[in-house]
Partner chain sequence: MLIVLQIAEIILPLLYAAIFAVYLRQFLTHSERGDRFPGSLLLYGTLGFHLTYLTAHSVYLHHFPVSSRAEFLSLVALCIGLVYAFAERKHKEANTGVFFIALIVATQGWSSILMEPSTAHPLLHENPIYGIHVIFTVFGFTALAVSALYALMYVLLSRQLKSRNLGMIFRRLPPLNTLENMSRLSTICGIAFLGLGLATGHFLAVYVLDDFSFMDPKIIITYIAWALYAAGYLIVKWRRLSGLRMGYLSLGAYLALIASMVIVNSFFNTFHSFQ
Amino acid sequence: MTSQKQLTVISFSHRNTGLDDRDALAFKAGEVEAFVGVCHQTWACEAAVLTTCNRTEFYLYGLRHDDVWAHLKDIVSELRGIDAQDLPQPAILKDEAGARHLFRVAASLESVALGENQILAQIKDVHDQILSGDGKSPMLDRLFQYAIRVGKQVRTDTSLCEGALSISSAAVDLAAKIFGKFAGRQILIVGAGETAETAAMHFSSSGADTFIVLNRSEDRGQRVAQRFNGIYRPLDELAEACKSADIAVFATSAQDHLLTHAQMKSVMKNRKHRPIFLIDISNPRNVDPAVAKLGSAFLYNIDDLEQVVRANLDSRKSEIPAVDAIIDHMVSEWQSWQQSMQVTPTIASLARFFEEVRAQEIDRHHNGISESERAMLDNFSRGLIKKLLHNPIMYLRSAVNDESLSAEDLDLVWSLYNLDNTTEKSDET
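Structural coordinates of the indicated chain alone, per the form predicted on its own:
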């Protein structure tokens, strides 16, 4: 056992866990609060939970058992109503590896879509929960501060998070180049399946607030329209709806063109050739390719958008070395700060050990000496201990100041004097 309190990260993510298991492990707010409370009360350790659509991760500081997951498994299974034997095996990372993992998550290197931005906001939410919790969590507070700094610096100093990495988000990026801001722009969503809904979500998160959903099935079309505070219209009103739209996204399973060249020519005449942005991400295509020949009708299909996605992915991958450098620097800062926080308890435990030895020796020789001799021996031994401790204490303090202190230095001190045992005895009294 080492003196240093251990950082442990228990990770279930798309890298090691199936979708069904990730769904089963997705913690609700009340369950996060209950989990953190149990960790505080049972083990006096700090705890936090990061839960997203692609990961559930437990961050613990202070629980030093060799198999931390074995101690938490029953708690997780009880909170989520899962048989403990059905829980998948997590990835377990400790100390430096755990901190590096969180920083990689914040940088979005661990995301399904390399360079996505949503994860940083989710990490900020976890930090807010740490600050608002009943128990004190100074180490995790600082760890998540460092993670947020990593995320911000990656997004400021590199282009890892620039450019779209999905067909839907690429469509939004292209539309933004033409229209700038989306507020007040009318967005047609043609279709109500997953692809169409995802496209609407991307436009909505980018500022769009006026949606019209066209679909053959009214029930499904109404549902999607309501989600985005939009209006439903029947699919046979498509040409009419295009007369006032700024952007139209086509994502249906129709086998024929829903918008023909002749229809669009009439629409453009009615619009007085005001520009319209058409995004056809259907297979087969919903918009007649000849529409692209009409002036002010900007038509992009799925092949155009896939080229954008590939180019953006290549660009993002080239930024990984720069991101790794940022993470390396922040891991070093975290370790230095963590070690500095360990110096005070190390010095206190070292002083306690020497005092215990001194007191035991004085007691062992108290017979046969007078009170004055005992007082003289007591003063002498205190002075001797003070001199013996001077150099080790000065070394530890100066090593913290010049950032040369290593984890091995602290471990060596605790191992040489068996300070864990000294601390445990003190806690019992």
Contents of the next structure:
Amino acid sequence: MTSQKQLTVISFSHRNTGLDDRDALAFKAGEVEAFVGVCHQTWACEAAVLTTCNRTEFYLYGLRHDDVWAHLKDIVSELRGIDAQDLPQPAILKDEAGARHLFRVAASLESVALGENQILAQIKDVHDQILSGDGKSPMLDRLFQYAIRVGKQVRTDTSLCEGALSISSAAVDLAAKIFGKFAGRQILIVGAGETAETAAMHFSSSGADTFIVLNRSEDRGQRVAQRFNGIYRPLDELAEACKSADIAVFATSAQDHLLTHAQMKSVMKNRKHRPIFLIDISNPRNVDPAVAKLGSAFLYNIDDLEQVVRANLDSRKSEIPAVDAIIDHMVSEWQSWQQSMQVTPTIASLARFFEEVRAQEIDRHHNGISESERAMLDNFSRGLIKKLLHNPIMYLRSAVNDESLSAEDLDLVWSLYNLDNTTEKSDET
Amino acid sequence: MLIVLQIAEIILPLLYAAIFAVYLRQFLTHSERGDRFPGSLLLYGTLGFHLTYLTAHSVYLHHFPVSSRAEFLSLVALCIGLVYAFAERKHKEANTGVFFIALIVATQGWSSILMEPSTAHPLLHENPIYGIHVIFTVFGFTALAVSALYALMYVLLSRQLKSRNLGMIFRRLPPLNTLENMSRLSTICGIAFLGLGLATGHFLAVYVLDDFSFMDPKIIITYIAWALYAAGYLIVKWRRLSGLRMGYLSLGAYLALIASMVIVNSFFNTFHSFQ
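For comparison with the form predicted on its own, produce the structure of the form predicted in complex with its partner chain.
Everything in the complex follows now, all chains and molecules, and the chain you saw is the first one.
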């Protein structure tokens, strides 16, 4: 059984597929190319593959089968070397639902971390692949253009992607709000465990380049210091080290306060009350909470950072209605464009027919007229045809936009001008 | 010419209002742009137009734009715009613009409402040295006001960070370090222009005015304020002081300056009046 050309999205994502299956389905660049090539050659349909660590999705346009997945299953299993029986059941979305799904993905509403930014770059990569592919994919090209527009608009007009969602990145965000850029800023890493290293890594990837590692065990301290091109200092020198530091991350298993209010008061006096950001992500706490009362000492412990993360997530969630509105608007734009494409072959045939008649008539009379008269006649006839075609074309476009155009209307146009004899009719209503 | 000036007086607040809308959108959405922020270009263009308008106004009416309240307000609006635009350009940070542009809209709007095509003014207002003296002084005081506003933003952001109640101010204002640097840049502008204003005023008093007393309270206050600001700035720079205390100090210094000016204007007869 066949049906009209349509958009079909076959989705394996974190919502319906386990991690092992997602790993097994992750397409490599060469496999994407092979898959798209097979779709073009076998079914003359447009195809694209979006593959990330959380999803593998197939976007197909023009495949005239109701059970698309049954046809693709074997290709996917062959390309990935998986037994077709072992493939999980995908989510299959068609037409409007498919377009809406892609726009939600681009907006990062479908991501594991709501509002993450990486997905937009990945969608741009897929669009680049569509443009650089061998076969033409005008519908998917336009669909992904709309998706990129959604992604950009969501990130410009809403706060969906603002605010960190992990403890370490929240700490980095807060530090950035005090110091701006981290280059040249001195960062103390107190402790040499996994948590301390992760925090240091976040600061390093955000541009920090001056690290001092303080630890009880010199071996471990030296190892972490070397990893970040920093220097090691014994833990006893903590107060002294704080005098010149801008940011201090505390992540040790010490049972007492390593930095007391009295120590910090003296440190602040010594550093002339220059701001310092103290991040205490240890349990029990390493920094006396009373330190927060000192003027330019900004102290955040693990509870504070968790509160920041929760607030950020709430803030992102509150943006969802605004994002949905953007998606609704873009879905309707996509549908309008798609509908307008349905009459494009008729309009093209009509224009071609009129042009042929015009050219024939001009040729028929060219013997009796001069070059300048011919040029004048040429201009006149072109203008006349443009005016004659204006109303029918406008009617077709507006009728398709307000969904009042029927197949009979199109048949009438084709019959009136006998267009079937000159062009193959390919409109769909 | 008069009709051109009157049209410019209508256009200016409208242009600033449009720029305010662009900066407000930037503040609310905080879109990260790889290319140049269009509001900045609009602002530079409008400031150029404003400068041209005030110059044409001065040439046509044969006096510096300090003879009426309306002229003075328009000059203040231009000064706020120039100081802010300089700070924004230097630090590539447009997210504080909304506050300053709002001030400019109010000041220029008020000026445009009050502006009258009157040419009645004291002869002194045609003197170039007097004009330069007033423009420098107004520029200096405005720059110090801009610096105080940045200090206020610093204090507000610091307090939000300390209270862990991270709201709109936290999300939209630039980092504390940037606010501090913008405040310092404005202070340097203020000290430099106020210094030049005082120097030209001194020159004017000695060589142009016949009957002049250096004991005018407004002059004394201005000299003291300038000296304190200059000394304060040098100490801060020399001792590398920064942080919340400096924010409070900067804010306090400007409030003290305003308070002393209000007291002088209220209780002493002074020749220094723009009326």
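Numbering follows the first chain given and starts at 1. Rigid core: the largest C-alpha set superposing within 1.5 Å between the two forms. Please read all numbers here as calculations on a predicted model, not as lab measurements.
J.: Any chance the CA of Trp414 moves 2 angstroms or more between the two forms, core superposed?
T.: Moves: yes, 2 Å or greater.
J.: Do you see a C-alpha shift of 2 Å or more at Gly383 between the two forms, with the core held fixed?
T.: For Gly383, whose C-alpha is compared between the two forms after core superposition, the shift is 2 Å or more.
J.: Classify Ala29 as shifted (yes) or not shifted (no) between the two forms, where shifted means its C-alpha moves by 2 Å or more with the rigid core superposed.
T.: No, the C-alpha moves less than 2 Å.
J.: With the two forms matched on the core, what distance in Å separates the two CA positions of Asp304 between the two forms?
T.: Reported C-alpha shift between the two forms: 3.0 Å at Asp304.
J.: Core superposed first, then measure: what is the displacement of the CA of Ala248 between the two forms, in Å?
T.: With the rigid core fitted, the alpha carbon of Ala248 is displaced 7.0 Å between the two forms.
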